[in-house]
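First, one chain by itself: the form predicted on its own, in structure tokens.
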Amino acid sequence: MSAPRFHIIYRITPDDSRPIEAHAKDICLEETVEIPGDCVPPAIWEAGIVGQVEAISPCPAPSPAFDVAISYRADIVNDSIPNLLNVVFGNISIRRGIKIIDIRLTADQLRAFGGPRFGIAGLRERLGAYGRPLAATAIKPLGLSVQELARLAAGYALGGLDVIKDDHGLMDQPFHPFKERVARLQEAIRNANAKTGRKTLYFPMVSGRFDQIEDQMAFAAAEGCAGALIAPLLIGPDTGFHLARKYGLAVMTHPSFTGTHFHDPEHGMTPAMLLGRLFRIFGADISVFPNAGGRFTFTPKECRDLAIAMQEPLGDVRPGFPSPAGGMSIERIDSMVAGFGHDAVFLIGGALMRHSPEPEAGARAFITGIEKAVSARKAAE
């Protein structure tokens, strides 16, 4: 009986004149035994241990690239985040002309990743939040006191948003330490809570070096944090959400570090696949990313796949949140429900301090436009 084998999709762009069939074969070879073919022992060729080229199609014509479908059997990667981003895009990231543009794994490997702990039924019940957009905001900027980060917590959780988190730059530096922080901004969030009667959600930025990274983690949940923020390219694909799901924690992705993945249309991964699909599939119960329109370059249909990504059928896998960030404001909210629907976290930063000075009344503000947008939406339909 043949191993199971899990697929991926590679859009090559040749870089020479060789057949294509050249170049499948080196990725191929590159990403499992890597060595020349006719050192590759006969034993190894029939295990099925080599990658496999299983279909290639020409792309619409001026295109010069080709979509080159390739398994991997499954058991080489072992359900390991380190091994299977090493096999699917590894050495051949190195080389140019390869994008990544579909990723199928086995349902036995989707079981064992896992997929979002929460999910967006779950965070949804958490918060007894239903029927329209979750709003959420950074606290934000970097070089705060303590206190005033904490004032803008409360205030933005009297306001009624559903998810603050700490802007990405908040780490452990000496002018407002993780821990004074975390105790400090959750307990400002609890007391609005009490207050209030609703559930804001505290998601702190979890970095630093390894040995620090744990305890940070312990500490939140110690603490009653509803989740963590984690970049996973900053501290390793696999440790935060490996702690966070140790520690019942949901987790919110940030793409720092990601971009040099997405600026060349020839090479790395479309946003949808390692955003999307891959941080999903890893544990992501919402996952942030530059909607188009704000600071930074994707397109709407890069944000579309993104959104689908997150939550299309994928075996076990639960759905998760697209968090359309980057730049928005509270006037792009009707465009931000009409692309993304109710199933979708929008992350409002700089601009609502911008709104105003009191957080408060910038939440409040925030919280209706979802409203109001929401309302036309079901009016219209």
Second form
There are 2 protein chains.
Amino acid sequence: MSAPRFHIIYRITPDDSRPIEAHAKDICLEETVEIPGDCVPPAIWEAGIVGQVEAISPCPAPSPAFDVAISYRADIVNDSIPNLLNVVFGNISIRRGIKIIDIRLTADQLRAFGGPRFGIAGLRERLGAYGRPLAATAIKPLGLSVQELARLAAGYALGGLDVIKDDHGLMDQPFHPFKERVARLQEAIRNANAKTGRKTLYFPMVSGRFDQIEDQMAFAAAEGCAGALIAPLLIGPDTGFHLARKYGLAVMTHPSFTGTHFHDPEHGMTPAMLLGRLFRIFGADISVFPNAGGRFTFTPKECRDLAIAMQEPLGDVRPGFPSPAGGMSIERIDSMVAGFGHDAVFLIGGALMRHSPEPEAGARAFITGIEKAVSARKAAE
Amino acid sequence: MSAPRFHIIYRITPDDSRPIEAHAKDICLEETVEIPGDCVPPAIWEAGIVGQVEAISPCPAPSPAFDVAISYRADIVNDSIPNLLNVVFGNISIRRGIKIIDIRLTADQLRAFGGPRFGIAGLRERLGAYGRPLAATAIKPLGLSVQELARLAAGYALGGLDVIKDDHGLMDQPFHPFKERVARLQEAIRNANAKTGRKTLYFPMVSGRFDQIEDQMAFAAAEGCAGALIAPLLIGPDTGFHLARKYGLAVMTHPSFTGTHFHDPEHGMTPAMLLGRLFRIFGADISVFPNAGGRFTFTPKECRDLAIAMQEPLGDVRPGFPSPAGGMSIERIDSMVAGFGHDAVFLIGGALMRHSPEPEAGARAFITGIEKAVSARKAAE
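Could you present the same protein in the form predicted together with another copy of the chain, rather than the form predicted on its own shown above?
So here's everything in the complex, that chain up top.
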């Protein structure tokens, strides 16, 4: 049987004394035919419908884990994000000790999912910004009037930030309804751009219910927004990617509601695979993640691996920007440049407010910080 | 400020030496304004936009945890499932040691989300089945021809099962495309019903991409299917509920891709809150879950709590059926009746295949097993 197959590497930490081969076979059956092996009809085995163990290698001692490569027929997924997630981590999400550490789709699958529409090169071209990390902030907090939110957006744009996104909690609340908010913020940024000659990009949070979200995405595009901020696990893993592509918007992904994958190092998906590899394949031009040393739990290595997953060669899929965030500050820019290099979108939110009550001043300090860090790094090379 | 508020009970296991009050305040800020407390404008505090700690109580020793009640303004959620999930467990999903153990929405929120359209009473009425658990199976495995799948469906319906669902891996694959499969299986079940005078209900798996799924749901309704099987975290937490309501279909929920919430008893949501309370509020007439003693990891207490969450009084929300599954067998019916009583949908899949190659015989044995268990229980009372 020569149907194309793709591969997932699971790090399995056995939770009982059965041999690793039995655990691997469990996954092969559970994620496809969902019946005991001796009930699978011969024709189903022969057609390669059941997952197949391709390799098993023990992790270095003293780890009790094994890295197990399992292949699945690509047409089971049929180029659908819900199908893909179901096959690679559906029912087994409810078992124990299974971590996805690598996802290797076929070249045809990568082309079908499509990856970032703009990617690093495309966004740099739109901004005319080269040779440095991009500077981004979030418009917040929840509950401000639309006028106050627009004043912040204008100030950040006048101060020279590259990317302005909504705080991801700004959805469609009665105190700042989606359409009014998006129209006024995009207008404020457009007016600021006309003054500065810059091209600050706005990514509103698009997170409506099923019956609202296409209208919201179309509205953001019609207002001239450059992209959309989406939280894939809140609105549906494929919903925002599909709609952003349909309406020509760049995509910035947010990790809200993803964190249970990362809590246990022995179960779930790694940050690199979920927020990096998969979100990039699905279409993330920029993937926001909580950087080490902020308010969250990622380790420096997890953050580096995620950044690599956004940028490494991957078939025809464009590289995207990793966007370290979550408690970052102007004082940390040097270490962020050291850690992520130039191809990253640095996202500083609350700390800009703390720096100055005037958003323009905060933005200028941020940009200056990036320029200094880049110069220092060049001088050191 | 008198804006209505809803309440979440978080069981917090502190991961550092700060007082519990500091951990609780972290959640209040993180899930709403996402800026440091001293940066929150006074008007935002006064408006009650920030989450508020309502109560803190230590868990019995030796547990280091505390149960913390936090209230949020209801209009932040604005009757949207993505908004709700973001406020109650968005960014904090990426922190440590936070378990949602109770979710108390306002009566208005419960009415807006709507709950099951049919519920236990409505499905019993459609079936004419009272005073016993319902018998359900899954059509499988993935990869069989549509003809073979339809033969199984016909046999199970002739044998008297109440509910027939697709295996959740049957999506829209080229070897059994959605529309052909759903039309032929519903036809097979309709023909069997005409012979038996029964009303076996069919729940096809509806899991298409954003651009396909409304058409699929409408097709299932037009073909006369009673309901849809949906995996909310694969297609979007609100997508399937919204569409099933729009097209008048009952909802059976599947837990695929939810399991990272349950892996760590100190983090995520409990099975009762995610698969029970929330899925019921969103519209689940039947919630499938992996019963204790099968292939998965839920404890007997977790399963009981989930069943209670589907059935306990909850404003105007109808009770729904818990559906224990995941490695159940005819031999276990007695213990399932003892554990879940009559208001449950027992789901036996692979074990029916093992019982007999003839689906009709397996179904009859299943129904007989339920009748015997119910009689034995009545005799013992």
